[in-house]
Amino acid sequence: MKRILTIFGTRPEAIKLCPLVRQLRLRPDEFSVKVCVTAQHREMLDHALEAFSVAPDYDLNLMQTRQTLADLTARILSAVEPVLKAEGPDLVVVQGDTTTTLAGALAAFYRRIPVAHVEAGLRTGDMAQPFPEEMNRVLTSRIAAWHFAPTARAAEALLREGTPRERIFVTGNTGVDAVIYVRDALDSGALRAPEWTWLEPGKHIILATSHRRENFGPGFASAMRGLARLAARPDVRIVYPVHRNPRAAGPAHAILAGLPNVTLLDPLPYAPFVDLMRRCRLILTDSGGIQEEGPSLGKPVLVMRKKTERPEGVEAGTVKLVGADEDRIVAEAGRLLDDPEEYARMTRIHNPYGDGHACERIAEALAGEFSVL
């Protein structure tokens, strides 16, 4: 048996992390898996573990009000050295591109523990956007024993950086697993969506959600206006859970706040999102996740960046990046809610990002590669 610990600590992980830690629960014959949570983000991370039951060994409790980077990362480092030590594991399991992933991966590495990534591999080949996610990743990448890419494209990203074709598994994305297991359960009931007050028949809903740290600013101020201006349609909804960070929250509040058609509500738990996903008509966003997520679920994506490190998207032609340009945003969306050939043709294409079953093929993958440690 192998012992293996997960690292991570904000919501999106735990989305992506979860799914995995109760596959690799199936072969316990195999694995043994244990769950360090940074808790980055407290109560969204909270809310994803109960989304899928993940309760974890050890809570760092580590988020502080007005953290920067550098004290954030320091504080990782040195709060996951202790959990290194007392469980000794056979490998690291870390996630996507957040400092939680950079300094967990960092921290195995001190204590020469093999690390494997989920997914890796994805590239703007900018690193000013996403900030500091592109860095973060590039260096995990560096650390990692194994790295699971989604797509075959993240797969030739790290070959063209010289790391070795045999320590590279192309896996679909685990993100796809978990839209699709909540998605699941809330049509089976056995999670139980909300009542949502402000449903209204014969309108669209619009859903908005804006974090990334290089759009603060002019930027994210440009994306707002374009969403007030769509919420002026009689036949739409905003629908907009806001993201907890003043330099997000302030401006959305600030421009959207009280206006007609305009729901700003506080950040959600993962199984209410989804249910939000599938009933809105479309998607604003600057998330990475969700660019995965609204295909899964067959809703087209506007993302409100210049650059995306899932291009695969694009190219399928289920995602377009918009930018925070608000005449942009208001033109795309309102062609998506106006032509219907459009939005179908948006729709009905085929989600580059996997097909449900990453998490079994990491599992297969990591029962065959223990082997050479």
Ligand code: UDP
The other form holds:
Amino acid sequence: MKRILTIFGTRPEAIKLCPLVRQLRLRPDEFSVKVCVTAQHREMLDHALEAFSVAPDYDLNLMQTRQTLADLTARILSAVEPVLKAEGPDLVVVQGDTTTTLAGALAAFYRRIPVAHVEAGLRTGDMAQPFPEEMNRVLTSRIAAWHFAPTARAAEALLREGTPRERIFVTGNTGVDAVIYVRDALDSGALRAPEWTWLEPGKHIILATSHRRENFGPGFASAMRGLARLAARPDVRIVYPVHRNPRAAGPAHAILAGLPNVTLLDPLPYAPFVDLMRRCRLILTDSGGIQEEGPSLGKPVLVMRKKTERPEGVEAGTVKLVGADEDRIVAEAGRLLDDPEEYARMTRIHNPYGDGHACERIAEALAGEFSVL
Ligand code: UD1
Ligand code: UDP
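Please could you give me the other form, the form predicted together with the ligand, since above is the form predicted alone?
Full complex below, order starting with the chain above.
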């Protein structure tokens, strides 16, 4: 029996690790799996846990309003240590590139517990973009013993950095497993989304989200002005579930609240958000995970960032980088809305990031390779 402790804290980590927790629990003779949430996020994390019916074994409840990177890192290190001591797991699993990812991995390293990193090897090569996520990912790679790379490109980046080949597994992204699971559950009625009675049938939905730290300040305001200008079109409705980070929510509300054709919402639970992705005409976002989900649902994604650590969709032509520049946002979204050929080019269902079976591959790798530790 292999004793695994998963440590995660934010919405995207939960969306991408809960399907793995469920998969590992399908093999109770091989794995005992416990879940420790730092609650770096609170209600946004809880939404994701609910969508997958995962109840944490440890909830460190660490979120504070306007937490800083250093303070949160320190508090996670201190709070995780007693959990590691009490559980003494054979392996700690972390996901992605957040403060919880790095601090969870480091806490395990300090207790000499091997770490498996899910979604390993994504790189822009620029430590300032995304900030601080690029650094979090690079440091977590140095700590980890096992690397679950979503794509061949991510595996190549790890190999270039000297990661031993036998420690890398190309699995697909577990986020694609998540979105397919929820899409199918919506189709079967196992999960439900709201009726959205306020949506006007004649209008194109532009689904927007934004929260990247490197955009905070003038860049963020410029992106919001781009959305405001798009909302002047009578044929669109911008639906924008606003991230809870006050530095993202502040400018979003200041620039967009009350405009015609704009609906600002609280962060949505995962199933309603997936339903809106299915219904929308296009997505404008700086999110990492949504860049992966859009192509899986056949929706064009305009990414409000200068660089992406997920270039596979850009190369396939279904994801486009538009930066946080208002003119570019208005021009590129306008082109998609007005040019049917451009729209058709960007609207192909494909899965450059995974095929929906990543969790099975990770479970299989853990069942086999783990004995080497
Ligand atoms: C974090 C991650 C980022 C990830 C994003 C996903 C880091 C450094 N950043 O950014 O990589 O892409 O989550 O959304 O790890 N808040 C709430 N309720 C919530 C969540 C957040 O009120 O449920 C507010 C709090 O005031 C909190 C602030 O948002 O202090 C910032 O949260 P934090 O996790 O530090 O940063 P994010 O911008 O959410
Ligand atoms: N998401 C959600 N509700 C929302 C907005 C996003 O459930 O209101 C989901 C989205 O489908 C994706 C994940 O949250 O799976 C992305 O989270 P976020 O953009 O906060 O983080 P990132 O992926 O950029 O790290």
